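There is one chain below, alone, in C-alpha cells, taken in the form predicted alone.
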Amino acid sequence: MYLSLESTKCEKPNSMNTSRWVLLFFWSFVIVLCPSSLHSQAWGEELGARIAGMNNTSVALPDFWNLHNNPAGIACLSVPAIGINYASRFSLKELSTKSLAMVYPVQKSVLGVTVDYFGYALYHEVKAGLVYSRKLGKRLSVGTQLDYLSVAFGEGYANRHRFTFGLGVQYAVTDELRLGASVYNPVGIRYDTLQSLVIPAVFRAGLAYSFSDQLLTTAELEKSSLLGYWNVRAGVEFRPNERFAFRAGTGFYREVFSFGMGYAWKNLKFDIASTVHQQLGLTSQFSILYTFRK
C-alpha cells in the first residue's frame, strides 16, 4: 500500500470493518475543531510538490511535507530526512515561497523543523515552526506544530510578530483507508485589525484510499477564514513502478485542476507540480527530498 513516504512506510494495521466508534471519533474531531467562524489566508496553504500535484489533498496522507499541512502525517517517518520546496504563485517571483524542512525520529516520536520565506524585499513574511508527532498504537497518529510568524514591510514601517499553532490527527481504518483532520490557528490569532494581515484559520478533513500499490486516491474538505465556504478537492496518484509517480487533481472552487510527477533515485526524491486557479492562473511547485536511509 502506498500511503506513506516510499522509504518509511507505516506499519500496516490489520484489515477490519469500519466500526461506529471510529467514525464517531473522526467526526467528533471535525465538529469540535471546526467552529463556524473559521475564515483563511497565506500560511494556511499547503506546501510540497507531491501534495500540490494531487490538488493539495494531504490531510490524510503520511508524507514528509505534512510538516506544514497536518503534523500527524509525519508520525510514520522512521528515518531522518531533509527537504526544500519552491512555490511560485501565479508565476510571480514576488509571490514565491521558499521552504526548508527537516524531520528526526526519536523513539516513538518524530520531531520536525520548518523555515519558510514568502515575498520579496519590500514585503515579506517569515515562518519558523517546530513540529511534534507521535503514533498512539498501530492506527492512530497525532501531531502539533508551534509557529513563529513575522511580517515585514519597506523602510519606515514596523514589523509584526506573532505565535500560533496547529493540531492534526490521522487514523488508519484498514490497510487501504486512512482518515485525517487538522486545524491551523484555531483561536484566530491575527497581526492587527487590517483584513490584509489576517493570519488564516484553516480546517481540513479528508481521506486517502489505496486501490493497490500503484493507485492512490484522496478527497478533502477545507474551510478557511478568507473563503467563508467549504472547498472540495480530490486527487489521484499512479505509480507504474518504484521510481516514477504521476499525479492529478481537481477542485470545485479555487484550484480547478492540478497535475504533477515525481522521480525517486537512491536517497533522493524529486517532485514537480502545477495548479491552475480559475481566475489567477498557474502556481508551480518543485521539491527535493533527501532521506537518510538506515
Second form
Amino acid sequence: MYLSLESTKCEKPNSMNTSRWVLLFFWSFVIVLCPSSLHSQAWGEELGARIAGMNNTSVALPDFWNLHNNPAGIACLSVPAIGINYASRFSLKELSTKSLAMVYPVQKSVLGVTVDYFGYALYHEVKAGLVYSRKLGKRLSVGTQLDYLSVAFGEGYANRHRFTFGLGVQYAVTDELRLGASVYNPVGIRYDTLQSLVIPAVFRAGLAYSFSDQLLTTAELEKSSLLGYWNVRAGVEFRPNERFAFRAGTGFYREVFSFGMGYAWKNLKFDIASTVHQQLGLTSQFSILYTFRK
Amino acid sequence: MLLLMFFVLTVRGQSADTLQPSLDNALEELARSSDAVADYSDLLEQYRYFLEHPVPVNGPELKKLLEIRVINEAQLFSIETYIRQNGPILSANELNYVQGLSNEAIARLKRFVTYSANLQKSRPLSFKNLVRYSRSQVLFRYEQVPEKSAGYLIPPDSAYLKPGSVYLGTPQKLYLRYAFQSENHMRAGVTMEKDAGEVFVGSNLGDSVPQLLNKAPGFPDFFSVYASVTDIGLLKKAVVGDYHLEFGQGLTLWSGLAFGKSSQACQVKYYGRGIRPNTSVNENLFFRGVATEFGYKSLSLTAFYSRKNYDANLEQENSTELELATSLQETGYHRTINEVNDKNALSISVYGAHLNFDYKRIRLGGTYYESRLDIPIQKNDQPYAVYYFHGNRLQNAGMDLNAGFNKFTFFSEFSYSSNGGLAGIAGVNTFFSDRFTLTLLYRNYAKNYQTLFANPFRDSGHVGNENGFYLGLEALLTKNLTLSAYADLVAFPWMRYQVSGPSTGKSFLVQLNYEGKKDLKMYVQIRFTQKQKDNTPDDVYLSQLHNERRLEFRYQLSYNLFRYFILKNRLEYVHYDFVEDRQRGFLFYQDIFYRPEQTPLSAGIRFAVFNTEGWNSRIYTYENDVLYAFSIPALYDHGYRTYLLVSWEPVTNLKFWFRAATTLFNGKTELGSGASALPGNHRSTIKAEVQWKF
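Next up, the form predicted in complex with the partner chain, please; the one we just looked at was the form predicted alone.
The complete assembly is shown below, putting the previous chain first.
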C-alpha cells in the first residue's frame, strides 16, 4: 500500500470481523490514555515516518498517517490497520510526540481514530481525533476529522481544551497522478487570546506523481497561520522491491531536507525518517504499522 | 541593429562553436562562483576532442562521455540496457527507441557517437604508425582592449611612483599553442601566453624600474610544455612537463577545474581522469614534473613528482628576518611592479602516489601525497582564517570508493590532512525509473581540513568548514519536456570571510526544458540562493548575520528561422536582497547565428540590454567566443552589450576567427577603478585567432 496510487482500484472494504483487533484497539487505548504513558501533539503538524521521509508531502497520497494530515487520504484503505509513531523533535525528549492511531473500514467508508501526546510533565498537549473518510465515485475521496485538543502547563497551573476540525479532498486524475488539498482548523479556533496558545490554521495543496511502480514523487504547498510564508516541499520514494522503500525530500523553509527508509515484513511495516532543520537539527520519527489481512 | 542584420545576411557567415545549453549554464555558474577569470578550456578540451573524435555508442568508450557531461549515469545505464536486450545500436534513429532519453539528450548525444557493431581496435604501437597517424595543430590568438586604461597612461619609467598601478607592458594579449597527437599513443604540446599589460619582448622599462624588480620580466610570461605517452605495455600513461592530477571525488587531490552545481542537477559526481596533460593558461593551477601510471590487471599505480613556482606575496618577519608568504596569488597577472615581484616567489614540491583497484563495478582508490614549500606560509591571525594552512609542509591522504549496483551508483571519498583535519563526501546516483534520476550527496569537511590541491564539490570557495546535503533530480515528463531541480542545504560551522559566526545557506534551482520539432528549444529557470553575511551598520560595533538572498528568473528561447538562421533570446530578472540593500536587475538579449551548411563562413551576433540597480544584482551571461577562449561577463548598471563573431574556414584544416565585443554604459564617464579604470563609457575587446591543423 506504500506506493499504491491505484486509488481508482480501491477495493471494497471488507466486512471481516475481528474480535481480536477490536480487543487490541481497546487495550491500546487503555494504554494510551494511561496517565503520561503515551503522548502526542497535533495542531496541523504532519506525522508519520513514511511521509516525514518525503519531507511531509502527504496531502495527495493515500497513506495511513494521513489521519493527521489529510483525512481524505485514508479513504482507500481497505483493511483495518493500527499504527504507532514516535517523533522526537530536534532530538529533544521533551519535544517528542507519541501517537497511536487506527483505521477501520465500514461499508463504503473508512473510520479512523487518533490519539497523540506531545511534551512532558510540565507542558503537554493531547489530541484525540475521529476521522471519517470515503470515496465519492471512482476518483474522488473526501474526509473530515474532528479533534479534541488540550494543553496543560505545570502541575495544575493552567490548562485549556478545545474542539476543532479539518477537511480534506483527494482526486485521482489518472492512475499516475493524484491531487490533494486539506485544511486544518480553518475557522481559527484558539486556546486563548495569548499568542503562544494559538492553534494554527493550515492549508495544504499538492500532487503526487508515480513515474513507475518503483518510483513516486510528491510536491506540496503549505501555508500555516503561524508562519508568514508559503512553504514549498517535494519528496520522492523509491521502492526497489516489495520490502524496502527509500525516501528523500526537500523544502524551502523549516525542514529543508529529509530522508528515510521503510521495511515491510509480513503484516508489519517499519518506517524511520529524519528531517533536517538548518538551525535546530534533526527531527527523527519512527512508525510501526500493523495491517490486518483479509 | 538593422544594419548589423544586413551585415550578417551579406556575410553569409555562421557562428562559431556553440556549446550545449546545459554547459553554457554550468560555465555561468562557475564564473559566478569565483571572481577570478579562469581558462575554462581546461574543462572543455575533452569536450572538443570528442566532438572531433566521436566514440562508438556500442563500445566501452561511451563511458567517457560522462566526463564531459554529454550523458549522465542514468542515460548510460539506459543505453547499456538497450544494447544488452536488443543488440548494437546501428543508427541515430535507433536512439529514439532507448527508454529514458529525451529529445534534448538524443540531439546532444548524436554529435558525439558513431554507430558500428564492430569495434575498431587501436593500431599497434610502432614508429611507422606514430608518424603516419600523427596530427599537429597550431593556434594563435591576439586579443586587445582598444581603449587605454589608466594603467597604460603613465609611462613605465615613472612606474616606481605607483608600483601597484602602472602596467609595465603592452595592452595586447597573445596566446600561442602547438599540439601534437599521434593516435592515442603520444601527445605533446606547448602553450605560451602574455596577458594584457605584461611585458613583451624588448619593452623599454627605463632605468628606475629594473632596480625595483627582483628579476627581469621574461618573455613569454607564461610557458607550458608537456609530452605524454599512453598504453605501452604496463605503462598506462606518462607525462613529462605540465600536468593535472584528478582522483576520486576531488577531495584529496584534484588540481584542475571542476564543474559545480548547475542545471544538470544529477551531475555532481566527479569522474577523475588520473594524469592529464595541462593545456590551459591557469597559471597557478597545475603540476610541473613527471607523472606515470602503471597498470596490471585490475590494479593501477600512479606516482608523481612536481616542483613548480607559485606567485605569492612575501614579507620579512621582523624578529627573525625570515621570509614568509602572506598569501598565494591565483590571478596569473604580472603587469605591475608588485605583481612581477610576486611572480614565482615560492616553490612547492609535491610528490605522492595513487593506487587504484578495479573489480567489476567497484573501484577503490587510495591517494597519498606530500607538499613542501620552500618559503612557509604565514599564519593568518584573522579569526576566520585560523584553520587555514600555514607552515611549509602538508601531507594529505584519502580513500575513494565508487560502486555500481543494479540501479544506483555510490561514490565517496574520505580524506585526512596531516594537521588532523578530516573530510568526507558520499553520494548516490539512482535511476530506479528510466524517466527519473535522483542524486543525493552529503559532504562534511572539517573546519581544520587543509589542502593545497583539492577541488571537491562544495558551496564556498574554500575547501573545509562546510557540511551539507545536496539533492538533485532530473525527470523526463514527456519526450519533449524535462524537469531538473536541485536543493543544496549547507552549513558553515566556523567563521568565514566577512561572516563572523557559524552560518547557513541554501540554494534551489528548478528548470523546465522543452525541446520540440524544428530545433525549437526553450527553458524556464528559477534559481534562489541564500547565505548569511555580516551586516555592520555605522553605529554598531558588533556585526550581525543577515540573510543575503538572490532570486533569479530566466526564460530562454532558441529556434530556427528560415534555413540557416538560428535565433536565440534570453530574458532574465534578478532580485537581490540584503538588509536595506534591495536591488533588481534585468537583462534581455537577442542572438542571431547564421550557419550555412556549404559555405566556409559563419557568423553570430548578440545584442543585449541590461539594467540592474547595482553590482549585487549583476547578471552573468555566457557568450560565444573564438576557440578555447571564454567570455562570461557580469553585466551591471545600465547599458548595452553587443558582439560579433565570425569564423572562416577557407580550406580544410585552416580556420580563422574574429570577434569584436563592446559594452556601452549609460550615464558613466569612467569605468572600473585603479589601474584598470577606463575613461569614457564603453569597454571593448577585439580578438583574432587562427588555427592550422596538419
